[in-house]
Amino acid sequence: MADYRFSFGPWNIHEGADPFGPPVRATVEFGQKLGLYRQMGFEGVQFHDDDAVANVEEKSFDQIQKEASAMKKLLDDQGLVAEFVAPRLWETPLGVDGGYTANDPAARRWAIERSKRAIDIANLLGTNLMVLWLAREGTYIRESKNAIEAYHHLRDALNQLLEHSPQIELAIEPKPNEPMDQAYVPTIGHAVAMSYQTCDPRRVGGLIESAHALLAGLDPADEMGFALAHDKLWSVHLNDQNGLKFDQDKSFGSVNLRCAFNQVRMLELGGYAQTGRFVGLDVKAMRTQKVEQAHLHLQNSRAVFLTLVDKVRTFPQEIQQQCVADRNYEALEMAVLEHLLAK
C-alpha cells in the first residue's frame, strides 16, 4: 500500500497568541522550523505567499524570482518540497471588505493581482497548487452585498487565475464563519459547484479542514466523501474542534476519536494514499506550552493518524460485512468501539 506524505504550515509552529491574548512563546526561526519538518516525519511544506517572498506586493518580478529561487534551493537543501502557495488577503486593509468580492472593483482587481503573483510563487517553488481560503469573502450583515453578484466574482476572479497559467491547480478551502461573519461557499459542495462553473473545472478541486466541516454543522468525513467522490479532494487539514467555539485547529483525534478514525476511514476507501496528495495538518500547540515543546502537537498527530491509518486497515470487514448483511448496525457500532479499544 502507498504510504502518506504528510506536511504543515510554519504558522502551525507559533507564538501562542489566540484571539483573547496576546504571545506567550519566543518566535521560531524560519530555518529552524524547516530542520524540524524531516525530523518529524514531513515531507511537505504549506506556503502563504508572504511566507516565500516577504512583502510580496513591494517586490519586482525579477526580485520575486531571486527570493522564491532561495527559498526553493534551501527546501531542496533539506530534502523537501512545497505543497501549496495561498494568497494572505485577509490581513491587509484592502481586503477588509473582502477581496474577489469586495464592492470595490480595485479592491477586486488587487486580490485577482495578488493571487496572480502567488502562482508565479507557486511555479518557481515547483508545485502547481494554490490554495484559496476566502476569508474575507462574505458579510457581516447581508444586506451590504449583493449574493449573486459576489459568486460571479468569484468565478470571474477564478477564471483569471485559471488563464494565468495552464499548469496551476485551485484548491477552494470552505470554511462557513470566521473572521466573517457568514461566509461564501461555507462547504465543500458549494466549493465543488464553483468548479463546474469555471472555464477549466478539471482544475479547481477543493482542501478540506476537519474544524471548518465541524463549525457547520457537517461530518468531515462526509465532506471528503463528497469531494473524492467529484476526484476533487486536493488536500486535507486534519484538527479537532470541540464544539461550535473559534477555529480551535486541536490536536487530530484529541476532541472526537471516532470522527477522527471514520475521516481516516474516508481516506483510505478513496485511495488518497495512492494519489500522491498531501495529508496537512493545520494544528496548534496548547497556549500552555513551553517553546521548546511547540511542535509536539504536530509530532502527537501525527501519531494519531498513522495509529488509525492500521486500525482502519486491520478491522474485520468480514464482520462488517456481517452487520451490513443482517441489517445489525448496533452490533457493527460495538465492533467499531470494541476494535478502538483494542478489546
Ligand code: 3MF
Second form
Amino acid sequence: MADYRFSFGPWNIHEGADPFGPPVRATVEFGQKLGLYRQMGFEGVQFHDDDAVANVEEKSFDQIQKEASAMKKLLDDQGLVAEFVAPRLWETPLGVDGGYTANDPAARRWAIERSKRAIDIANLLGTNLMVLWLAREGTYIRESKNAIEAYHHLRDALNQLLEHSPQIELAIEPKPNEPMDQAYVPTIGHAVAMSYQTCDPRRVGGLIESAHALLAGLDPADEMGFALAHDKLWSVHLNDQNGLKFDQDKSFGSVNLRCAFNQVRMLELGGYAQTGRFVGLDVKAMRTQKVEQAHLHLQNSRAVFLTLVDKVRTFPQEIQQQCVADRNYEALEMAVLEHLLAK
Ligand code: 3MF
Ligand code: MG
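Any chance you could show the form predicted together with this ligand after that form predicted alone?
Now the full complex is given, and it begins with the chain already shown.
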C-alpha cells in the first residue's frame, strides 16, 4: 500500500503575532526550518513565490532564476521537494481591492504578471503545481464590484496562466471569507465550475483546507469527495476549526476528531496516497508556545493523521456493510464511536 507523503509551508513555523499583538517568539531561520522537515517525517515544502525568492517583485528574471535555482539546490541537498508555489497577491498595495478581479485594470495586469513569475519559480523548483488562494478576490460590500464581470476576469486570468506554461496545473484553494467579507470561489464546487470555463479544464483543480470548508458551513470530507469525484483533489490543507470564527488553523483533529476521521476516510476511499500527491498541513502553533516547541503542532497533526489512517483501515468492514444493509445507522454510528474511543 502506498505511503502518504506530507508537506507544510515555512509560514507554519511562525512568530505568533496576531491582529491584537506583536510577535512573541524569535524567528526561526529558513535553513533551520528546512532541517526540521525530514526530522519530523515531511518531504514536501509548500512555497509562496516570495518564500522562494524574497522581494520577488523587485527582481529581474535573471535574478529570480539564480535565486530559485539556489533554493532548488538547498532542497535537493536536504532530500526535499517543492510541493507547490503560490503567488502571494495579498500584501502588495496595488492589490488592496484584489488582483485578478480588481476593478482597476492596472491591478489585474499586475496580478497576472506576478503569477506568471510564480509559475516560472515553480518550474525552476521542479514542481508543476501552483496553488491559488484567492485572498482578496471578493468584496467588503457587494456594491463595489460586479460579480459577473469578476468571474469573467478570473477566467481570463486563469487562461493567461495556463497559456504561460504548458505543464503548469492550477489548484484553487477556496475560502469563503477573511480577509474579505465575501470571497469569490468560496467552495470547491465554485472552483471546479471555474475549471470547466477555462481553455484547459484538465489543468485546473483544487486544494481543500479543512478550516475553510468549515467556515463555509460545509463538511471538509464531503468537499474532498466532490473534488475526488472530478479528479481534481490535488492537495489538502488539513487543520481544524472551533466554530464559525476567524480562520484558526488549529492542529488536525484537535477540535473534531470524528470530522478528521472522515477526512482521512475520504482520502483512503479516493486512493489519494496512490496519486503521489501530498497531504499538506496548514496549521498554526498557539501563541503561547515557546520557540523551542513551536513545531510540535506539525508533528502532532501528522501523528493524528497516521493514527486515523490506521483507524480507517481497521474499522470492521462486516459491521459497516451489515449496518448499511439494515439501514441501521444508529448502530453504525455507535460502531464508529466505539472504534474511535478504543485504545
Ligand atoms: C489562508 C491560507 C493561506 C494559503 C497559502 C497557500 C497563508 O487562509 O490558507 O495560508 O494556504 O497562501 O495557498
Ligand atoms: Mg491554507
